[in-house]
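Only one chain is shown below, in structure tokens, and it's the form predicted on its own.
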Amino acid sequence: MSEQPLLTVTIDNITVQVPAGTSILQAARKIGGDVAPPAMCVYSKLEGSGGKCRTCLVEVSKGSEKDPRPMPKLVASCRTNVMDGMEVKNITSPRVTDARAGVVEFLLINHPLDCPICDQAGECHLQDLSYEHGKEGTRYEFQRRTFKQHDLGPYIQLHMTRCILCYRCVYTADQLTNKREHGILDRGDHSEIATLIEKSLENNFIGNVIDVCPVGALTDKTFRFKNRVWFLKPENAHRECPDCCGKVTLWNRGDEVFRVTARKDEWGEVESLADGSTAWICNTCRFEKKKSSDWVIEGPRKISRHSVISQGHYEGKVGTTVPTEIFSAVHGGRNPKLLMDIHSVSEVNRPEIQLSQIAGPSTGNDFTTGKD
């Protein structure tokens, strides 16, 4: 049997070689950094997914080798094959510059702005778009499009206000469960995601449709209000799971694990395995292993999206090497301070409280003692 026979494909300048099949997305991301366009509904793991949001698009100035005339429109990246001697415009196109500014302009047109209580904030793909893409202003004066509060469950919360319509949980749903109880109701701006009948969706690897969503439309009702994600240390971490791979990153701060999620990969991707499957994990692993005994802990998770988080620098540096340094050598001679106990000085925080542990939300009566 024949190799297949590669494609030659030009990015930005760059020349790279592709199997017959792959998208101008899948290319580019194959270079890797600024030349791959961002895209917010494409899936790689999930079939059918891309073509929702636009923000992929990029400008092809050669066709083919055989047909070297340019298109004459911008195309979607993720839902266009490349061709032998294609060559294609992402960041050097002023084109696609000023389409991708006004694709995000719409995508946070009926947005709120509530990412200082987002849980998603600091891991937002729509949050580095717009601080990427998009622009200073908006032109919009309409008032924003409200929904009616669909209750998922007692693990997930749905924000449809925050939602763009990427269609990945359906997807995920649809591909990962034995029956869909979710998706698109109604058309045009009326279109929400949402169950027919209030369901609760149950299915033990729904919660997969939290680690998919690239906004804060779907977010853990375990970790709500609880941390911020930058604050929390990554690491990689498995257990014996019978219902799925069990390789997962927990999300820590000191000894207390505070969510668990699906490893991804560099283009927030759930990661695939050896054998080429995905690793998908079940709502056992996600939302009731909340213990650090309940885990096998492999070291610090390396976050390599340019994310708030990545900032700490946590692989190499924190939990794996013991200091030797004493305190005045590092601190310019200076003994250390008595560091004060804010529980008896303030009796703000309840120190018999663990926020990771409570089974809802943080409240009032979690931080004060009750004295009048």
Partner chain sequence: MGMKLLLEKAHVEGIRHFEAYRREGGYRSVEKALKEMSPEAIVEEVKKSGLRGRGGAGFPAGMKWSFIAKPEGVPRHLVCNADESEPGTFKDRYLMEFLPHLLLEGLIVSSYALGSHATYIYIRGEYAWIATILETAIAEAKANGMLGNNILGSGFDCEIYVHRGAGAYICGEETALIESLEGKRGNPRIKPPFPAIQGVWMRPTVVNNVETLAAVVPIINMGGEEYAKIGVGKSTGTKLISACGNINKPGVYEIDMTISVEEFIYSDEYCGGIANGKRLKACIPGGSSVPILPANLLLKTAKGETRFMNYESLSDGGFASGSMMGSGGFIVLDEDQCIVKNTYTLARFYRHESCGQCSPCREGTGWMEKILWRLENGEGKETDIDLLWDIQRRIEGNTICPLGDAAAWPVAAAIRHFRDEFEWHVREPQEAKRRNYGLAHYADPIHVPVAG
Given for the second form:
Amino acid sequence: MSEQPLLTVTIDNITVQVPAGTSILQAARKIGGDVAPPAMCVYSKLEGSGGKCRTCLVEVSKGSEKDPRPMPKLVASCRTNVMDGMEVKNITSPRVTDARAGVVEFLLINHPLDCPICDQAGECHLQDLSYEHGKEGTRYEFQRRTFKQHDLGPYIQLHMTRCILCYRCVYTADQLTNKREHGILDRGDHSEIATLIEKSLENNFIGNVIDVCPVGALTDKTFRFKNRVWFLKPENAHRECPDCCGKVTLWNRGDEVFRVTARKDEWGEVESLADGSTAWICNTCRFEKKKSSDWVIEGPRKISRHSVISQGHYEGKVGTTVPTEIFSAVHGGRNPKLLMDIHSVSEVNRPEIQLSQIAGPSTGNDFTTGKD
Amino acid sequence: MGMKLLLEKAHVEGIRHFEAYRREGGYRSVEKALKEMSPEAIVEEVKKSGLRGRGGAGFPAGMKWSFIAKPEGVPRHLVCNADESEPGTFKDRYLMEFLPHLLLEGLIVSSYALGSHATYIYIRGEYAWIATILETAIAEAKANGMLGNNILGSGFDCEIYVHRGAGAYICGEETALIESLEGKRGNPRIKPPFPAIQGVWMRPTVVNNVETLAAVVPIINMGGEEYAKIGVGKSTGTKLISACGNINKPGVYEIDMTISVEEFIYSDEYCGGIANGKRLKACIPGGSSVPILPANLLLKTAKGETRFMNYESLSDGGFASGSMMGSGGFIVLDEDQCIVKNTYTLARFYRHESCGQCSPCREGTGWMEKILWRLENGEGKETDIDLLWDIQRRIEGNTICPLGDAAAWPVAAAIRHFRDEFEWHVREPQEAKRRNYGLAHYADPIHVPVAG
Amino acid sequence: MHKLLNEQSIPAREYDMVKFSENDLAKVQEIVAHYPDGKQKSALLPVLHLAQDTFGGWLSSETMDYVASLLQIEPIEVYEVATFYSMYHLKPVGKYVFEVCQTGPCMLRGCDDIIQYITQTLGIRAGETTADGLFTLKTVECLGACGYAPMMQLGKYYREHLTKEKVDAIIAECRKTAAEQN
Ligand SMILES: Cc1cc2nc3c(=O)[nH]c(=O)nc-3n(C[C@H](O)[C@H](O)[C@H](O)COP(=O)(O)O)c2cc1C
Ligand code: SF4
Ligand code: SF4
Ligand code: FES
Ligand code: FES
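Show the same protein again, this time as the form predicted together with the partner chain rather than the form predicted on its own.
Below: every chain and molecule of the assembly, starting with the one above.
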């Protein structure tokens, strides 16, 4: 590669150098820690993604060395490129914190508070976001949005009420499969992920939508032990696969494989392989290979979240058996408020309701009618 | 009589057709431009004219044209924005219905200036019959050598196509319009890249409003400098205003931008006063998304000066005490209208029209609508007003496209200026169902602080 | 209004019925020719209008699949678009669709009374169709006729400055045309 001059950008008073064409978000992730804005929709491995959720808004207090004027509006850091000499404020800007709290509230007003029965619990980016940047309680006093149930076939479970319309799954289908069959239908606050006519999604590689979905809207129907991922032990494994790289993470309990996912980096994105391509996995590896003997085990996988550059203590080792410890470990030492003390923040998750008797997908309504 | 540059001939018999239009002096600017002027010279004239975009944002047209990228071998396109969906705005429709050839004339000259050989008119789908009028006019112009190959022997080729939308206000936003023209959902694009660099089919594209492009005709005919002499300050030329609501003579008026708001509302030449002998309560002077003003701040600025119908004067005082020219949709409310209800219908409109891509607009517009419904129906709470304020504040400026702002501003302005009417709805819900709040103090002379 | 298809409630139709005539196919070709080569997807909105006008006033999934095949795009691309724009009907509608505007400027001029009057006269609420299949009432947002309020769209044209008398006349006119056509 030819030598490209590096650009200098300062984010929350920390300066880094990055190549031209780097987004503010990527630069901030280089610094890591709290300097990296939360990002719910952008996915660096999916072309065209980003700009939609608005959680990554930052303030540009100096445009560049050449044109030092500040940008009047907050900008989406995932879709704004760094200029030489740019100065950015993320958590040091009260405007940003305020706007972000607003965005989090907007994302949550129609989101069901069903974390206790959601497959994504413990891995959900919205859950992280809400206790890092949100406020307790809700000011929303109306019925949460509901959708007609939509069946996507034997592999993928759709819970539309949880979707935050990040469009990642649409880009995934466009860019990884040879034929996109689902998309965003309707518009505005009625928009939904659907196939219009119920159709089972079975395109090879479509399973990756499960890994890119930041929330529990698209989950793995073949996952045999739902809801409580922190009881499982993640291990790196591989197999000789004719269709994909075959490099996966297995989620085991004892010798049993409960779930197969792609390998994800500290930002929750599917990892890059040594050759620079992305370690997407095919449907066969994900859905059909559920025996230990199908795989060559490489060893336990360290699940890290957020960058380790600025704070070297994200050593969360998953594999011990005490749930609470694992939980804080995978969350970089933080105690998740929503899960640990659900009743104080949720109006629907009342203790008298038997969670185990609810057949998902659940909505706020399930809790009022107590359907079984 | 105000000066007319666009609508002067609107009621000449047969003007909708080429023959009469040509007889009345139409297509002179095409002859002049294609035979005597270079594309750059036209851009220069438009710059000199000071013409500002008539679609709402008021961006100088000549400057916009000079930004278009000209990469070798890549076609460029001009797209005329005839989506006209902002509540209160119906001026482009009038122009296209009565003077289709005026628009075509402007389009041909502008296409020549920008080097667009395929120019599109994106018209809102509901204006189905106007699409037919335009298509007829295009066929006539083509038959008479004004479109097609080698127009008037100049060597310039140009086709104009009409593209009908299908019901979506958001497609008036230029990047959503481009997506829609490509046969997609009307989701605004995330900028950059800007359309001038990568627009429709990733080619350099200029999007202008119908009225903007029609105004190119008088500019070329009279020269940019002469055009700039009409009007005042940066509000040059004439402006079409579509007036509606509780006035005696709703309709489309061409004004030169030197008349006062008061004259516009009360003179017989224009709105003819408030209907049914009632009093003026409030007005949204530039299409539903601009701030609503109570009567007193509408007619006079906060400094106590007369307010005029032009870009600068209408926005005098900023959002604290002023509004905007916007798209020229002038909506008048009489003393018996309810501000809360009016705001509710607008909030419902924006919720309905949000594309749903970004979370503040998708979720916030629906939330505001629900709260306003509750207030209007006597179920509101005292805290709702502050909550509304907070929601709009957090939508504004934080979205992908300006629809978020457009949804936030009407709510903000209604609370800013009519807060006591909102509070009354909360305090007297039963009463509020029976009658309206009325004029109250909204037309009282404003106290002007003495300078010093 | 939720616009997704409810497949069960719609009588199955023959796929073969959804086919443009030679004449209409020529129109499609002409529309496609407005756009650069390979950009035939741009013709989607106009072709959907044509399809809706031709195949019973609404877009069934067969119709949308047919349009997709004509334009050589995936069916989901058509569904995404058809559900986005408010002018496409994804459920059968009456022969005459009254689309009455209810936004601010029309509200100021009394559209609520007109909507209520239509509701009473036809015995249907917004979103419903009369039992004889003749009329559908829809409330819509600003149609760009605010100065001529109250107003509605009926087919290709607008009916403006509505009064109760005018509404009566329009209903009678529709009934008459329908009777003559039968
Ligand atoms: C939500 C939204 C709706 C808009 N609708 C219209 C419209 O209907 N007609 C229009 O000319 N411009 C509309 N605009 C403005 C366009 O984005 C664009 O600025 C304009 O077409 C540029 O033309 P002009 O410079 O000639 O005004 C809209 C903008 C937004 C954000
Ligand atoms: S289903 Fe998941 S990935 Fe798809 S748009 Fe919704 S949140 Fe994003
Ligand atoms: S602001 Fe509203 S209309 Fe604009 S992109 Fe966002 S959701 Fe769509
Ligand atoms: S991550 Fe940047 S807007 Fe969603
Ligand atoms: S508000 Fe009804 S047409 Fe504009």
